[in-house]
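A lone chain, given as structure tokens: the form predicted on its own.
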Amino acid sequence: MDYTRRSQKVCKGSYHNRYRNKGILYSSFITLIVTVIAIKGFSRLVYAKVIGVCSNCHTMHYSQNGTQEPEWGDEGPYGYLLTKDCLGCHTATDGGTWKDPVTGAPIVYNLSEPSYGIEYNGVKQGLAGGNFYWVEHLDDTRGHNIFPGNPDDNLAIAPGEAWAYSPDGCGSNSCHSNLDRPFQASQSFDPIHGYLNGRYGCRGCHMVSGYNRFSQIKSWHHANDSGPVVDSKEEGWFRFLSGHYSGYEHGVAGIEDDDWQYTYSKSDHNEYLGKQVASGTGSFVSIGANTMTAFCCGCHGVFHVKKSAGEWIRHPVDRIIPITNGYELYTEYDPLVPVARPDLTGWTGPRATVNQGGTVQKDMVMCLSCHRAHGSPYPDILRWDYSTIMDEKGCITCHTTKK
């Protein structure tokens, strides 16, 4: 893998504009913002909402002074006039930057090892859903491989991919197979393959942009998603995640840490929704109900299954955290180990504490309790090291009594 060449093709055009006007039209763009806050009372910034002139993320015409502009990228021009792709806008050179200083793009790929998030053990994991520095420089198994024309070095398919072998052979060309491929649709499943056809590497998961008969997305970088509860597609969905089995009139929501955890603290994190569902079945049984495990189940649908002959034979999630057996112990919210909650209707923020079944908000184990989204130190994009673990971080967070 020739890591030079990738890292000055993502990197290509991510502080360079040169049509970024400094004076009166930004200085004035920026004055009508702040008005706008103070008018309607905002107590933050809106979270994922693009802010700024237009020339930070587009060009007219890909060209100044008769030349193309090389730091444009390689493999421009791209779509919709922008003058990167999702890597140029939200990679750093070097480990301690967290947000472009530009756009403001969340950083999720620093190209030295990243230097702030939350740590486990001495080490920085990044924002929230982690960094892909790991699966760069480390292996494959540290997160989802997004990079375009590199396929993943140990899975040809995203394991637990319930489409993999179906009848109709979709898990040859599924859109779960591997994000470093577009997505070519299976007729036989449209128009739920239909709406991520053609998509790849971030755009797998982030519906950011892109329009066809069964998406009809339009500009989600732009969706006012000021929350504090962002559970709408004219919102563009938590983090823009929509899409999978459920198609665009389904998402997933939740409560937008307004520095995507940069800080972080008991009462300073994301909030995730959650639906207990039968522990027997899975797959796709709580799609309509927006959550983050409903959404991870579109590539991983067979881990959903966990029980077999009334036995647990896979952890389970999106389940109710029991309140006897230690699992009482955890009651003041981790940001390392995240929750689900059954319902967001009427918050204003996230909460510091932990609701155990028995309780008003019974919260559930999820997903992410245990995974990063993007990347992590350790295999298997897990928020700890799974098999040296016995501290009183990870797994003895709610397994009490293990340790």
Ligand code: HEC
Given for the second form:
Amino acid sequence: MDYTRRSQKVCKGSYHNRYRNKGILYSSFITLIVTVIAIKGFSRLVYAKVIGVCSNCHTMHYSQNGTQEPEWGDEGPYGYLLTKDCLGCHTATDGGTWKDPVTGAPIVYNLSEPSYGIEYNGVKQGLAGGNFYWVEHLDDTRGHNIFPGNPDDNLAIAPGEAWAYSPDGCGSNSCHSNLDRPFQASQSFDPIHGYLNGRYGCRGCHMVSGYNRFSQIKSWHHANDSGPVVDSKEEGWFRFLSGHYSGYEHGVAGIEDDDWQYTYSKSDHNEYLGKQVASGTGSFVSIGANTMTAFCCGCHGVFHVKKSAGEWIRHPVDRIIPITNGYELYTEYDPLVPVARPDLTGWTGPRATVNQGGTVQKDMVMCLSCHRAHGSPYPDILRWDYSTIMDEKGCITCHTTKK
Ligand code: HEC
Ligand code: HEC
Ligand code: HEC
Ligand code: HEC
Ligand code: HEC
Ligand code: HEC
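Cool, the form predicted on its own is there; where's the form predicted together with this ligand?
Then the entire complex follows, led off by the chain already shown.
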């Protein structure tokens, strides 16, 4: 079932092979567009569910006319009878492709610098989660290190990881500590967490579910989002993100932008749930809320400890943005600096404002206000260059008086 285990080299190779079959690709592309239009009409509602013929993605025997297709790569067969692994479907060889023309998969890794997505200081940042291009082609501070056997050059474990060295902890081969190597449960944890053995990379963050192997979500890519708010396991949660610091049976809730913010504006973006709670203990405890911040804190739990003796000791997260001291000037939603919302119940789509209308003094700063999830052009996976930023953007978007 370990269809993530594949080196980047193989992935590149298979992509070159694959583009030999351009004719077939284009005809399937047209079929796909027709299908998309037929199924979706021109509605803006999202159904984050795969579409298209089964053979775009599945193979019954990993064999065709006695041999395997060159485009599949030589590491299969993969679990769920898939022709590719995560990177295989979510990678593009060029810098311009943001969505795979055959399967419709959103691209998270371009082999050339992404030339699409939100732009800051003349550099484009790819889809909402950013792109693994920079961590692979610039340096290891620009993203999560998900490539097998290629650990972070600077960090031995995830900064702020609360459990790595506890007696029963998972050690440096835990997904919480490192994403470049397969998870192996310690002997005492094996009976409970053994079902996660072998996971790493994409599957350290995505498609993790349930307390044991019996409570796993079986089908994420085929899950039907009823939308617009995606907030249940039946819908595969927001971007297939569950568990972690929010606890078992929880996941991330949000509104999924239908092109993953390939196009974006103040009223065209993802929405994320937040919840202001007392500063955490830093341990891997459940805060029981389906928030993005809780998700990040599954591996960076200590960063949830924010106050000591009434003073901020770490930048607040899931903290309400006040309406005094210049904060009140952040009123028009900027997709470069997202905020979390207190309650998405009844929302019919993204909102164009911050701390206005129904959410006055309720919107929050969160991990993704400053960071991207996958990779970015800047150190610390930031959304802007922390060492040079002095203009209207970034920190200044909220701290308007600190220019
Ligand atoms: C056979 C191709 C294929 C494989 C293999 C594959 N994906 Fe996908 N993935 C897709 C397609 C197509 C979509 C877009 C579905 C849609 O329209 O929203 C998608 C969407 C996603 C999304 C976004 C969901 C959303 O709500 O928009 C995530 C996250 C994701 N995949 C993660 C993964 C991970 C992690 C793996 C490996 C465990 C993986 N994928 C393997 C094809 C694939
Ligand atoms: C665009 C790619 C894509 C297409 C097209 C696709 N699938 Fe899948 N399918 C996936 C991925 C990726 C998984 C991985 C499991 C997951 O997401 O949890 C999967 C998992 C499955 C599973 C196992 C999980 C479950 O739901 O029980 C079955 C069965 C399945 N697909 C059947 C089909 C059939 C039948 C078709 C054609 C009608 C089809 N798929 C078309 C990508 C695709
Ligand atoms: C499954 C565990 C896991 C989750 C969940 C996770 N991280 Fe990480 N994070 C790591 C690991 C491991 C490292 C250190 C190695 C690396 O950079 O890959 C890291 C490093 C980082 C770094 C420093 C990067 C560098 O190299 O300097 C930032 C920033 C970061 N994470 C932010 C986030 C944010 C924001 C989220 C939520 C969207 C998040 N992380 C969720 C495991 C995780
Ligand atoms: C550190 C955790 C983490 C890792 C590792 C990770 N993702 Fe994600 N992924 C996220 C988060 C968080 C989002 C939502 C980003 C947002 O909305 O800003 C996301 C979004 C996505 C999306 C939707 C497109 C987008 O940019 O929003 C896809 C597809 C996806 N991930 C696939 C993958 C694949 C494939 C891998 C491995 C190559 C991977 N992810 C590794 C956390 C992670
Ligand atoms: C207000 C913006 C902001 C918010 C919110 C924020 N960070 Fe950061 N983060 C930064 C900056 C700036 C840096 C790098 C410089 C520094 O640490 O002062 C950083 C660095 C990091 C690092 C690397 C630390 C190291 O030792 O190299 C990790 C990991 C990280 N952040 C994770 C998170 C997580 C997880 C959250 C949510 C709980 C979060 N951040 C919220 C701005 C932010
Ligand atoms: C999305 C809005 C937002 C962004 C972006 C943001 N902050 Fe903040 N920041 C806040 C909020 C909210 C507080 C807490 C205000 C309160 O309740 O006291 C805060 C508090 C702080 C404090 C502590 C102030 C105190 O009274 O102790 C500092 C310092 C700070 N931020 C620096 C930064 C820096 C540097 C950046 C850019 C890397 C940044 N912030 C980005 C919203 C933001």
